[in-house]
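Form predicted on its own, single chain, as structure tokens, below.
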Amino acid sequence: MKLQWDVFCRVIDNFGDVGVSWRLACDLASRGQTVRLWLDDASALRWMAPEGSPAGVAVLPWSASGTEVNIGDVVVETFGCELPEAFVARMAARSVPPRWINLEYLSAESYVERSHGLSSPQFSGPGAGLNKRFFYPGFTAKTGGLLREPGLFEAQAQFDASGWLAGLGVQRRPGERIVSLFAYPPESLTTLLKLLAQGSQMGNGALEPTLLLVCPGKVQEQLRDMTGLSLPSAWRWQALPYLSQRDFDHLLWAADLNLVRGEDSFVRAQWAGKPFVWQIYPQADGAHGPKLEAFMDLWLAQAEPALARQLRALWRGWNGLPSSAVAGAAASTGQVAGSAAAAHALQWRANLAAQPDLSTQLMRWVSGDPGKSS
């Protein structure tokens, strides 16, 4: 069933919100839906999607939504962005009310399974009479799943990593591993580099030759300056330009270890099926700590105990979380990108891929068949 979707997104910072919304819009359109993406700042799409909008997707300014009279069949409010009241009033006036969905942030915490699918009837205000439902992405069968476009794994299997890297001017040296780095500015880049070096120790104690490919941002700027800093021996780094979403996926596919941040790149690293380290968005109240632990509990449940200890130590250290185990375990993290970690990454991806993807579940909801979403 072809429907008109209105997806709203406010761009807060770091591009993760617009990145998720853009992927959702494109994925829905590829499945025969028509999508209008309402953004308050579309500037990031100039490099994130330089090819422009695909068929079925229109990017419109948030400010123009207040006068829009043609309300879609489905309205998606991403990350609690709060729809314009004038638009909500027109939703309520529609002869057939639209499906109203609040697409929430991704989390592995237990409340996600309890809250996924809950209704929020609107008893007052411009949307009185409407019913909003909460849709929680997640990692288990009782959640809304993750964004995953059809044919993703087939495209990766046919990907020419060496050719793509050469197109960026990147030449891997013999025996050199590639590590991608997309990070929020750490409080201490020296500490970050130390953790990375500890994670590259080989069995004989030597450091594995490593090429660090660094995405644009503050970390890249700090490395360019390098005042008082030094890379580990046997390491070198190269600055990357801003990459489109498609090319960012290619970067994750080409690397041996991916260091990612936020939400969108976090999900894409899991679909890449490569060892990865997640830097969660830091929150002043410390709420990011339990969120990180909740994901690690789920992600590492089937990992070998030694690998699980190593990864927990590295992840906690990367995110500045206290742990008595960090110092000792981090010193033995030489296999975080080794065969055990690689096998675990593929097993985790297979577990996720066995669940319906996010767009499939959304479309089942709006077609009146929500029961199949779990």
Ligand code: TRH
Contents of the next structure:
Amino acid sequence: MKLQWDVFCRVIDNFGDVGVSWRLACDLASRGQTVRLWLDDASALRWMAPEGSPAGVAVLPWSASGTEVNIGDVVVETFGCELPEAFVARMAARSVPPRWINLEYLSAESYVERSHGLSSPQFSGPGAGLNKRFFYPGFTAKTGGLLREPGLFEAQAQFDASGWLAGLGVQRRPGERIVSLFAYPPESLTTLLKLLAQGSQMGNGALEPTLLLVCPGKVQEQLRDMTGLSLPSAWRWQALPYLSQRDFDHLLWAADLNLVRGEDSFVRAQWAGKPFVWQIYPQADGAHGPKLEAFMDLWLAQAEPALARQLRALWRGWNGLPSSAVAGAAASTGQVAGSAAAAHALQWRANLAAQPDLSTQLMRWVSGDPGKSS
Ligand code: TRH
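Can I get the form predicted in complex with 2'-deoxy-thymidine-beta-L-rhamnose as well, since the one above is the form predicted on its own?
Now the full complex is given, and it begins with the chain already shown.
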């Protein structure tokens, strides 16, 4: 069924809000839907989507939604962004009210399965009479799943990593491992460099030659101005420009180990099927600690215990969270990007891929077939 979708997104900080909304809009459009993406700040799309909007997607300024009279069949409020009141009033005035969905942040915590699909009937205000439903992305069958466009794995299988890297001006030396780095600043950079120094030791004590490809931002600036910081020997690094979202995915496919952050790059690293380390979005109240642990519990449930211990220690260390085992078990990013970790990344990806993706589940909801997700 071809529907008109209104997706609203407010950019709070960083690029995750716009990154997720853009992926969702493009994914829905690729499945024959028509999407209007209402953004309060579209500036990041200049580099994230330099090719412009695909057929079926229109990017519109948030401010213009107040006077929009044509309300879509489905309204998606991303990350509780609070729709403009005038728009909500028009939603309520429609003879057939639109489906109103709040797309929540991604988490592996147990509340997600409990909360996915809950309704919030509106009893007062401009939306009185409407019913908002909460859609929680997630990693298990009782959640809304993850964004995964059709043909993703086929595209990966045909991807020419060396050609793509060369096109970017990256020359991999023989035997060199590639590590991508997209991270929050700043204190943790010292921690990272320490962990990397420990971890690039191979069985014979020599350091594993590594090329660190660093995404733009404060971390890249810090590395340029390396006062008091040093890379492990046998390591070199190269600054990357902002890549389009498509090329950002290519970067994750081309690397042997991906250091990612936030929400969208975290998901894409999982689809890349390569070992990865997640730097979670830090929250002042410390809520990120349990969120990180919840993901690790799920992700490592099937992992071989020694590998699980190492990964946990490295991830906690990288996130500045206490871990008694950091010094010993984080020992080796060589190992956490080694063959056991690579096999685990593929196994985890296969488990995730067995579940319906987020857009499929959303479209089932709105066509009245909640499938497994209600
Ligand atoms: O930028 P982020 O830290 O975004 C965060 C998280 O979403 C977090 O959960 C949220 O609370 C906060 O924003 C407000 O990391 P994330 O989620 O990985 O988003 C980055 C996006 O930028 C992703 O879509 C990939 C894209 N990107 C490119 O397209 N090209 C690039 O060169 C880079 C570095 C990123």
